[in-house]
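Only one chain is shown below, in structure tokens, and it's the form predicted on its own.
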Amino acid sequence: MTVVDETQGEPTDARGRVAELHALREEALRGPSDRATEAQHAKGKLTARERIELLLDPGSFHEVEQLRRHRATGFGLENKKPYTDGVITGWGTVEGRTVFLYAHDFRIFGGALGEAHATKIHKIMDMAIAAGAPLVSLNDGAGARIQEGVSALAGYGGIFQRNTRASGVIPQISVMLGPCAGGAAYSPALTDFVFMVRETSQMFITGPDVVKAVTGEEISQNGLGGADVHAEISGVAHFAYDDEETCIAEVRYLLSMLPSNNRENPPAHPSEDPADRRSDVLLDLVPADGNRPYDMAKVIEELVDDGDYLEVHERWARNIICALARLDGQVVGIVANQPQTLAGVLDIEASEKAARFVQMCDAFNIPIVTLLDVPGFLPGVDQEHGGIIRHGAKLLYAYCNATVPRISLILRKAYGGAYIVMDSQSIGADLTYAWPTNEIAVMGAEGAANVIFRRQIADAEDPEAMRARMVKEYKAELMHPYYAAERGLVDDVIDPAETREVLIASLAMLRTKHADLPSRKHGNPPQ
């Protein structure tokens, strides 16, 4: 029997003591209100609870300061104190892995950042780092509370301060559920991957009718800063989908070929396709001749393990590829030229995605295996005038300062400065493999025959004729496959049907590399 207090009406025995407990947290549970839920089923989005039971294992969720409310006054905030005060936090495992997490309710002030809104933030992203754990924020917030004025700016700052500490040691991703404005942009920015969703999920500083009242530009909240716009034009986001069960499964997928922290290995799987598994099929699909494309994509697909690597930044800088995959079960980071779009030369955009993508892999003790087919760089007044020069410097800083195990393959070309700065056994290659199509020289043969004999070309009576000459001759004395090898540029010209078992067997004897750099506070990269 529960005893009452007959004239407060509050239990005096732990027996109605537990019972209020759980009435308070089942209202937690619940949230304000039926409508509420509603309303954001409405707009095609799932509530955060939901949203936290696709991403963590069955029962595994454990939430941190579920009874906490905001203490704020004014603008009637005092009458308006709902529990979890519009956030969830709290960890729970992926695939049996410890993960920590925080989620925006925005049916609670529209999951707007408040002063205890974001010190259980604070709080959560706190044992994270302690823990040594991934860290994944669902957002779905309106910005910061304005009723709280600057406290809640200040929130955000320590929100930032956290994103930055914890950069590089823990594997952080946003996953953007709704919208994201001001200066609450940023924070995803400081992770390490960004997951958007089609039409429900938007990223920006300032809005359309701000835009519309400075610029007189008038445009909608998807064309400004939605999913296809920060995946394709500013590349903001990593990856979008259409929907939210898709997308959180991916981030599930994702969070699987990473460490839990940098001092950890990422988690191997056992793997069924053969380490001896020869590629014949490469030998036609990739073409001979250096001017003519294929898709780099269906390389990868037939080296790594079943076919199946998770692409980073599909949709940006499509000339080079960026992605995560295994070779005998073991995770490597792979990035490619593509000579499908731009015949794989380097631009800002490519340099700038592979130099953050190289950058993750060390920070996170993943292998990288670096596909060359490249060029060049691109020529142009825009590249030069955009600054191709110190864009082009942070991939090569990426790779001088990497640490983890390195291995270049060269397919076919490898020209000038874009051959350096892609991973070459100059800057710091542990291994540097070639296919015997390969092409290794300053420049193509053609632009080389150019310069080098253009008198001879000039006073010939057959220029034509005398230019094709040169080529050739420039070809045979400086292009062949062999040349590099002979130099000791690179370690072995391989059959192109023996690729992965010889990657397989090169990242397995590296796997146990030590490396240091120099003693220094840190590096002052390209900007």
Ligand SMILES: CCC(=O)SCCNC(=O)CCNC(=O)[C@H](O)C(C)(C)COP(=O)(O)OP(=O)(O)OC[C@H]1O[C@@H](n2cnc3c(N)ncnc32)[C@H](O)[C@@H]1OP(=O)(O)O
Second form
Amino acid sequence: MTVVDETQGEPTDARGRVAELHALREEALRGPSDRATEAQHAKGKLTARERIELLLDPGSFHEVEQLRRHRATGFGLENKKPYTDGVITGWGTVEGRTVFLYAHDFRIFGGALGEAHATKIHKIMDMAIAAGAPLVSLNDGAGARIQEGVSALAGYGGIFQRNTRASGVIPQISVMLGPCAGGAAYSPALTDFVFMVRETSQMFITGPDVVKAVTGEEISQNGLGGADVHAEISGVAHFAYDDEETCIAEVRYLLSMLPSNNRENPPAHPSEDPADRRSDVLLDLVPADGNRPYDMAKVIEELVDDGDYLEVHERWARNIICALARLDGQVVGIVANQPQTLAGVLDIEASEKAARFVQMCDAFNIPIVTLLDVPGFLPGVDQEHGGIIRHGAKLLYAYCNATVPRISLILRKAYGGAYIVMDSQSIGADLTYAWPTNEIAVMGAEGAANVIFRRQIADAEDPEAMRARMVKEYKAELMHPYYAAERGLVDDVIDPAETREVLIASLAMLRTKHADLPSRKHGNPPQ
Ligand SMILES: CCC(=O)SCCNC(=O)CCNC(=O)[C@H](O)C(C)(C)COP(=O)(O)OP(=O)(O)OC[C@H]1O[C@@H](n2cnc3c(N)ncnc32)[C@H](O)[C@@H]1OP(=O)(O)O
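Having seen the form predicted on its own, the form predicted together with the named molecule:
Once more the chain from above appears, this time first in line as the rest of the complex follows.
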């Protein structure tokens, strides 16, 4: 029974206090109003708590600072002090492993970040770093809370600093679930993975109204920073899905592939798929004619456990594939040229995409398997003026710096600088293999003949016949895998059907690999 102090109107015994606590909790859990919840649902969005339920194992959520309120004044804030201050923070488990999270509640100040809101996030980030567990942010917020001015801005500074300090220490995953402006877009850009939902999530530094006022351009929120924009054009988003349920399910799948921190290995999942499964179909999937396109995704599907893989940046820079998969139950990162898009050439965007992926794999102890079928770097004024030299160098730098097990396999062709960059033996691949159909050379036979036999071709009675002869000679001399095998530049030429078995045996041997880089504060990678 609750005993009420007549003078104060407050409960005075323990049971009364407990009842009061439950009432406060209920208020915090309920949120601002049913109308605000209905408005959130009407936009096709879930509430923060509904999202947390989808992300975590049932009943595993422990909330921190549920009863936190802001102490700001002015602009009527003193009369509006909702519990949680618009962000729910805490930890729980995903497939039994600890994960920390914060989730903006758009129903409260549009999820905008004030001082209390920010320090709640700081605390949970510090806890995630100390515990060595991933941090997932469920973002649905309007950036800095305008009424709190510089305190809000400073709050974002504290998040950015922690994002950067946590980088490469714990996995950080940003899930964009509403209109995210300013700091709410910058912080995710510092994290390892950005997920978005079509139609309902946007990311921009400034919204359409500001864009119109400054540049005169008129554009919708989705046109400016929707999921398709960031997953296909800007490369800001790694994943885009049609609804929140699918999006959050894929976050769980990604977490199952990542270690909790940089001192652990990714979790292994025993597989029924035989390690020595032959893949005779590979000879049909990959045409011997180096100029014929094919879908590298099908090759990956054939090689990995149960055909399952998670493609990162699937719709951006499609001429290269970056994917997480398992081989004999162990997680690997796969980087592969995609001959069906731009012939699998390396360009600015492909280099950036693969460089970030290689860096992420190295940070989180994920061995890298590189599948090469690359005609070279994309030539052209746009590429040169756009800085292909420094962007291509990012990929080179990422591979050269990576100390995880690295295996490369040349399927068909690997020419010039692109061959070296894509984890050749000379930049530190632990094992390199080639299929018998393979050609490694400075350039293709036609191009090479035009350069080195220019004079003979020009002086010949029949230049075309001479060119054809020289091309044939060049191919016979140089363009076969045994030229590299004889020089020890590939470790073996393998039967394509045995590729899965060879990769699995090589990864098993490399599991205990240990490599140190020279002591330094940090490198100075090309930007
Ligand atoms: C680190 C530096 C930074 O972060 S600078 C970035 C500052 N933020 C911005 O410029 C974004 C301003 N807001 C917007 O453009 C829009 O509100 C966006 C985010 C696009 C959402 O639009 P929409 O879905 O139509 O919602 P809405 O405008 O009705 O807003 C819902 C409620 O949230 C509020 N709200 C919004 N933004 C802020 C903010 N930055 N600070 C404080 N409150 C904010 C709105 O006033 C609105 O409140 P209410 O429901 O009317 O009480």
